[in-house]
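A single chain, nothing else alongside it, follows as structure tokens in the form predicted on its own.
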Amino acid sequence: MNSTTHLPISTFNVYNSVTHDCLATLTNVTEKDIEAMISAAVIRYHIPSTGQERQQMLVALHEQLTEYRYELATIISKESGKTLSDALAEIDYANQYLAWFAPLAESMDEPIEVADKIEVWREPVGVVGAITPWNFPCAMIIRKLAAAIAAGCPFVVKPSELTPLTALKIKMYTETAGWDKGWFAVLVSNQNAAVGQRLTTDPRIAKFTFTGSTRVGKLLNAQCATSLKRVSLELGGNAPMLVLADADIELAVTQCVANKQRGTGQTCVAVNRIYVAAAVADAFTQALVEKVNALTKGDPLHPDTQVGHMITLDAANKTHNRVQQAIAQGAKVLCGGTYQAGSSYYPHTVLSHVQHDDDVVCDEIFGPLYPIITIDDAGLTNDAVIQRMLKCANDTQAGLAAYVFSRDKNVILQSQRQLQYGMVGCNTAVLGNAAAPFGGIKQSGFGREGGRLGLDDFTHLKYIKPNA
């Protein structure tokens, strides 16, 4: 047991993100709890399992999420402030990963390379420790869990203290689905540093995965180095959206708003800065304001509501401070921009007259703001405008997602290769797909989740050469 981990018996409250009522009072995990869960995971790891057995586990959990979809979505909405429709979409997204990795589990039972009687086998790396965020309390757990189980790795997760009820409900679903003890454990706690240190330094945990801020990710990665763990990090983003002069404006606007509706803009792949060619800036801006103003507001649990709340009062207040700072730097508010103290609601807000070096552009927003930066194209060739946009888009330490809109196939081809990001959406701003390797470069982390490559971070290779 790690002697520097101090976890006294204590409790914490979980609040409704909208009403701020207490949803539950939970007991923090103790050192004894963590020890028992990790030990059970180690025991489970050393019990042989077949890919077919693990496939059945994932299929059974998929059935549980499908059957209790509205029950889980209601919990997600209350904890996170998401609209009910957004929460339902998150569950459907999570289920994509269970469906995707279920058949891949059987691929672990066969060698992946055979040449001259040489075999290369993928084997589970070991017990996986994970820390997941509040913005996708179901999907971020399932995306990691599905790959880990498919590979044969028991999974120990610490969910955010803001949204732990979703994780506990998923744990209950695994039990109903017949999962054996040790495959999945949930460490409920608001003692983030202490639990994080335990997961990153315990030598019995072979792989650590984290989704969250770049600052915290760097600290956790350093802690993992003491035991040379396999690490994957999905960190912050600062996603640009490029709207060229020949873009389909209606499509660009629709995709932009759809992107920002997810989690009320509180996602790592949310459009953070919108670069628009001057020739279409007015048309794009007007259409965007109209689209944003048409969004239906109201109780997040009402099925027709389109605008969710932010995770906490502090998050809403921070977003308003960003707007005020942008105004001070010359931005103009075209819609939204108002805030009622004591509320976690913040309206979708469109900002014009924003400059590339303004704070609202340089920093990740994590909220429902749309900063529009007009790219002056006077006297420039079309290629020069594209290069200016690409230069602005790449002028960041983040490298998770980027989006480009143009009707010109050559422009799309040029942009998708020159954008320095792990993921690029071409004439779309919705990236989620279980068949694709999700992840970033630069300060946005490393490792991939999803796709066939999604198994790689949870396996090691064993080369077997028989005696000739």
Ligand code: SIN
Contents of the next structure:
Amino acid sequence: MNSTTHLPISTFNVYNSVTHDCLATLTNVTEKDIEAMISAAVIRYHIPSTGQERQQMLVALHEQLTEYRYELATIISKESGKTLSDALAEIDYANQYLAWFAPLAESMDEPIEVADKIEVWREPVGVVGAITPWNFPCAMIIRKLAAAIAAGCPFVVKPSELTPLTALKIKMYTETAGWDKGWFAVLVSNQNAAVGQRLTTDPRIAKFTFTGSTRVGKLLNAQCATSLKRVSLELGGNAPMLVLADADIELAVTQCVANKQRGTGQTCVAVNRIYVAAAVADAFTQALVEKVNALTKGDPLHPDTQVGHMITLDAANKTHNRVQQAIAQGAKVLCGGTYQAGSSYYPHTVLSHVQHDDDVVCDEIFGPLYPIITIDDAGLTNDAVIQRMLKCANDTQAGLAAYVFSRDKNVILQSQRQLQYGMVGCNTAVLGNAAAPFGGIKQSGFGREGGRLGLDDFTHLKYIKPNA
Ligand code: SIN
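I would like to compare: after the form predicted on its own, may I see the structure of the form predicted together with succinic acid?
Every chain and every other molecule in the complex is listed next, the one we just looked at coming first.
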């Protein structure tokens, strides 16, 4: 038992992001609850299970998410402010990971290598502790959970205190799907530091995984070091989008807006700064403003609404302050930019005349802003323009996602090699795919979620030398 945490009995409210009505009052987990959940996970870890059994668990949860898709999407939309269609897309995204990892569970029942009288086996690393964010209340839990269960690791998660109702529903679906309780526990709490401390320092938790800010990720990583846990961190981004003079402008604009519609720009892979070659800057900007203006606004729960709300009033207010700061630094607002105090709605806002070293470019925006930086290409070769853009793109401590738009295969090839990011979208700005290893480099963290190697972070290797 960890004596440093202090978690007395208390409650907290969960609010509707749009109406600000109280959706529920929940009781914070106590030290005793956490102890019971971790102990149950440890017991579960030591009970042998086959890959086939765990595959069936993932398939059964997939069925639940499919059957209750609208019920869950409505909860996600209310808690997070995202549109119903965005919430439905999030559930489909989560389900991709369940479908992806289900067959991989069986691969745990075989050695991964047999060579020259040796065998190499993957083994489940142990109980996994996780902290997940509010921007994907369902998909960020499921992406980690699916890999953990496929590997054979019981999973203890603390969801964001802003969106715990989705997590509790997922827990309920696992029970309906017949999962043994020890496989999955949800720690509901708004005592973030104390619960975080508990999950990162309990020696029975073998692996810790976090999606959230770089600042918090560094603190949690330091705490994990005391018991040498396996750690994976998916942290903040500052995604550049490069639009070359030969780019398909309509495609670039469509992709850019689709990227920012996800979670109303509140994602780690959101386009944060748009570098456009001067030759196409006017055409791109005009098309972007038209596209943004054409988005359907309204109640996020209405199926036709295309623009979500932000997670809190504070988030909307901060976004407005960023716009004011950008204006003070010389930016021009081409659409949006107006804010009604007391609302969590902030309009998609296109900013031109932005410079590479403005605050709105250097900081992670986490909101529906589109800062356009025009790259002067007069008298420059195509190669010199792309080098200038790549230099700007890499001029950050973040390294999660980057996007490049050009019709020239060589430019695409050169960009994908030189961009210092874990993920590069070439003529696309929507990356999510269960077959892909999602994750960053530099201060965007380490570890990968999804893909063929997605079990790596939840397993260790054992080399066996059979008796000759
Ligand atoms: C994130 O914002 O943390 C995840 C985004 C994604 O999976 O696309």
